[in-house]
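Given next, in structure tokens, is a single chain: the form predicted on its own.
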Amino acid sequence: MSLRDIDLEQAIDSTRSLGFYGLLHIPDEPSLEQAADSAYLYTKDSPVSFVLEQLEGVFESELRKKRLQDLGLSRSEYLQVDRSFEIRASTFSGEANIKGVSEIKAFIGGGFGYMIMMFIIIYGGFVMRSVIEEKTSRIIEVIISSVKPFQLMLGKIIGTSLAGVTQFAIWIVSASILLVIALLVFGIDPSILVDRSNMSAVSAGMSSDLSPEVFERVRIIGKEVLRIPWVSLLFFFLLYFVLGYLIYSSIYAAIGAAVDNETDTQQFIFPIILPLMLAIYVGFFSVFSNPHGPIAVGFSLFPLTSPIVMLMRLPAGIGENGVPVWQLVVSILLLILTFLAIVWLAAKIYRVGILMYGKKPTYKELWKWLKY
């Protein structure tokens, strides 16, 4: 939106009034060097980072564009000196290489460890509402005279991380189904991304509007995605949702054998949470840069957080150029080990905390539990 015949007054209060982000100010002055130096941008808050640079980086090409001119310089040999480069890249084999196919990947690998994320913390609390409710309604001292209080929280965490495998089985089985009738509708033959020899016939019957180039790059971007290791992929992934779930609901269990009622969980459940959500961030930034740097590698081995840290970088493949093999056995040693020592924690404060009534437990009291 331009305002040009009203004064600057006018134009903040218009701007301010019509609810846009802000106003860029550029006065009337005799030459594009002096614009650009009494130029201001007007806003209700201050401007994030990324707004100020995209604006600084448009004066700046245009008082390039006009000193070069002034140097003699005519706008089509301008617009061959900036012309952008993109520098080639190719595995030492040959293969070509796009920029963007490692975040691609890591993409792919993060909405593993997302999933793994909210399952967690859903059928986590499924563990936990179960022991509230049993707890509350005094069933649970029914339970407990038949079995022990360990085989009972045991048998509740393997329940449901059970089922929760056997949907994702059902996921995976469904989306793999409608792939193969999404290539049969459409006739897409998956070869046809690996296979060089068929790119020529394929673009022949492409729309004219998309150049060799484009295709170029769509093609090796198929390829590289058909190259990850699926099936060892969603192995792993099966693999660290079960050993992630085991220790986060083991905790869920504990906390649920502790409180009389879901309202008093409100303290414990944040710190729960949290590593899982360091992960999901952390593991983007670390992952995207740098899969193979020491935090993304910390994070991948500390047991909290690498199931889903691990997950982003899985896609990349297992060994050379890939995670590293000992990586990947330390990291689910680290994880079983893990388990077996939260799970022993989390059963002395169920066994206590099942049968106490009518108090809001602390952390202090939680930490005598664990002494009995």
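Nothing here was measured: the structure is a model prediction, and the numbers come from that model. Residue numbers count along the first chain shown, from 1. Heads up, when I say rigid core I mean the largest set of C-alphas that superpose within 1.5 Å between the two forms. What changes on going to the form predicted together with its partner chain:
Relative to the superposed rigid core, the position of the CA of residue 76 differs between these two forms by 2 Å or more. After superposing the rigid core, the C-alpha of residue 47 moves by 2 Å or more between these two forms.
Residue 319 shows a C-alpha shift below 2 Å between these two forms [criterion: core-superposed Cα displacement of 2 Å].
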The other form holds:
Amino acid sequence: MSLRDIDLEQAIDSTRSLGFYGLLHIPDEPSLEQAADSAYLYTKDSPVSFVLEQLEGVFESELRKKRLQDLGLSRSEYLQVDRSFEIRASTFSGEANIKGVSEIKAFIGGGFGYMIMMFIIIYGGFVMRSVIEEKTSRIIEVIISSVKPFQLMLGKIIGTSLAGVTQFAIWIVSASILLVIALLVFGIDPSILVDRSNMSAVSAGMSSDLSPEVFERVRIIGKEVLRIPWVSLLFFFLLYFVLGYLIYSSIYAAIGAAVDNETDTQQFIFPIILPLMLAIYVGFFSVFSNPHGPIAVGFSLFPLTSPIVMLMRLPAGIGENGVPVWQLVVSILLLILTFLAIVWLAAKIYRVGILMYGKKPTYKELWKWLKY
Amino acid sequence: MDNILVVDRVSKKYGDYTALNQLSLEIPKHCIYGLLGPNGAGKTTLIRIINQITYPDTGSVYFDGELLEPQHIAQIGYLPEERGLYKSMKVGEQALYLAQLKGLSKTEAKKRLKFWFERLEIGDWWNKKIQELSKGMAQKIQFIVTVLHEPKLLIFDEPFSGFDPINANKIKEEIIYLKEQGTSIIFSTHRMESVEELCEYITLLNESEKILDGKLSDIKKAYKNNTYQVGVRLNVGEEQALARLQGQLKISNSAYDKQENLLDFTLNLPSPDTHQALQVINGLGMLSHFEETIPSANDIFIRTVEEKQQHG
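Which structure goes with the form predicted together with its partner chain, now that we have seen the form predicted on its own?
Full assembly next; the chain just shown is listed first.
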């Protein structure tokens, strides 16, 4: 909506009372340069960078056009100069490649990685709390006079994870049931979602609206998504998930055993959350920009971050064009070694910790426990 | 005599702290064995080693003639000092779970639970949660869970803490019943007077070492020092009586009750022969009581520790 011929105060007032987001004030100036310089944006709250970028873009292109015209360029010449450019790329084996595909792949991998992280944080916390509960209710000594502390710890970790998987499954099933019910309630035929012919009809309808280039791009992206090695991706997801979860939840169990109540856990939780967060953020930044660069490779080998970062890289495939086989093997080997070491250490801390009451241990004391 | 448990030169260190130092014990079958000592003497460490919760650094433990191994856990029942149950789990479920951990089948566990619930007058608690029960009730459940799998060896660590006197007495009776059924029982406590009447054998631990062990009656005999509590209804004057006693015998702590004409005192004799002392006392009046002072486990403990300190 454009307001004309009223003074600024009034304009701001009416914009606000009409409930608009903001007001761009362009004073009446003889030249475009001057107008741009004295333009002013009023908004409800501090504007998001996206809005600013858009507005600045409009000004910049208009100014560029004006300046080039001042240098003697005609309008049509300007349009020719201004045409945007996109490089066409393909791999050595001749596969066409377009911008955005590796991002999409990393995003899919990132989704898996994110799931692992959430599962570890939620169910690791469960393991920890249940260890603390056994400690505070003093049943622990009764139990470990019947089973070995190591058995109890592993049983707890495995049991919690199975309960977690069941919970996830129930969520997914009940969510889909709810979706079907919702569709029925709103009178939509659920088969639309499944029916292939409808799908192709939809895509055919889309293709008529889209320019051939865009359609080509969608087609390539679709092809690339289908080309993601789903079977091996799922396999490695399960592998990294199981190993990563076992490593982290053993640490959680050891922490639960070391303290007397949940408030004391903070100091120990931080070092666990740190690599997980690091994996997610470094993963998103480095894998997106350069899936096989040194940072991505490093983090996908380091065992505490590899379950997440490696999964972000894996949709690109294994072997040529994708993750080199040696990196995958080294990453899994390191993960297994770490798993064995961490479970061994955690079991030691657990064994001593569950029978210690009354004080919050320091890292130094934990170190001493390892030698008992 | 057959031993249910033999502890052979067991040592255990936690860092720089020695919890047990070269401890050897022999615990006979079918009796109640007292493991006595102050806090920090090493009782709990020893019990945890027997239960295979921790392992000795050196030395070995034999259970019923065999080297102690994980399979023996099903034959040991342990009521720890730090005890508790899952608070939000139902009584029945929990008891079944713990019984199955000890290797009982579900049907067998149910049958025995029924027996014990009736025996300890636990009625319809099956579906109650532990957090709804009083502490004493929860302790009863805990006791049942400990003995349910009919172990050969029962270990009670401070068993009476948390019980009111009536229930403590009931538990004491049950422990005697279990002993009569042929179970061997180890009692661990720092309140020595509480188990004195139950134990046939005791071991005194202090500062990670055994300072004394054996049959309680033998120990008491050995620690008797010919001390007697004597009361006499005088037929002579108090001062005259005291003078005559002090002239011939070693007495102390005398007290005279004028109304009753009763003189109480502690008598120390050089030998177990009481003949001469009684003659002296009989000359003063009518004997009201003459009782040998038997040292309590507590006295024996304090004396032994003091002697050790003087020699060491």
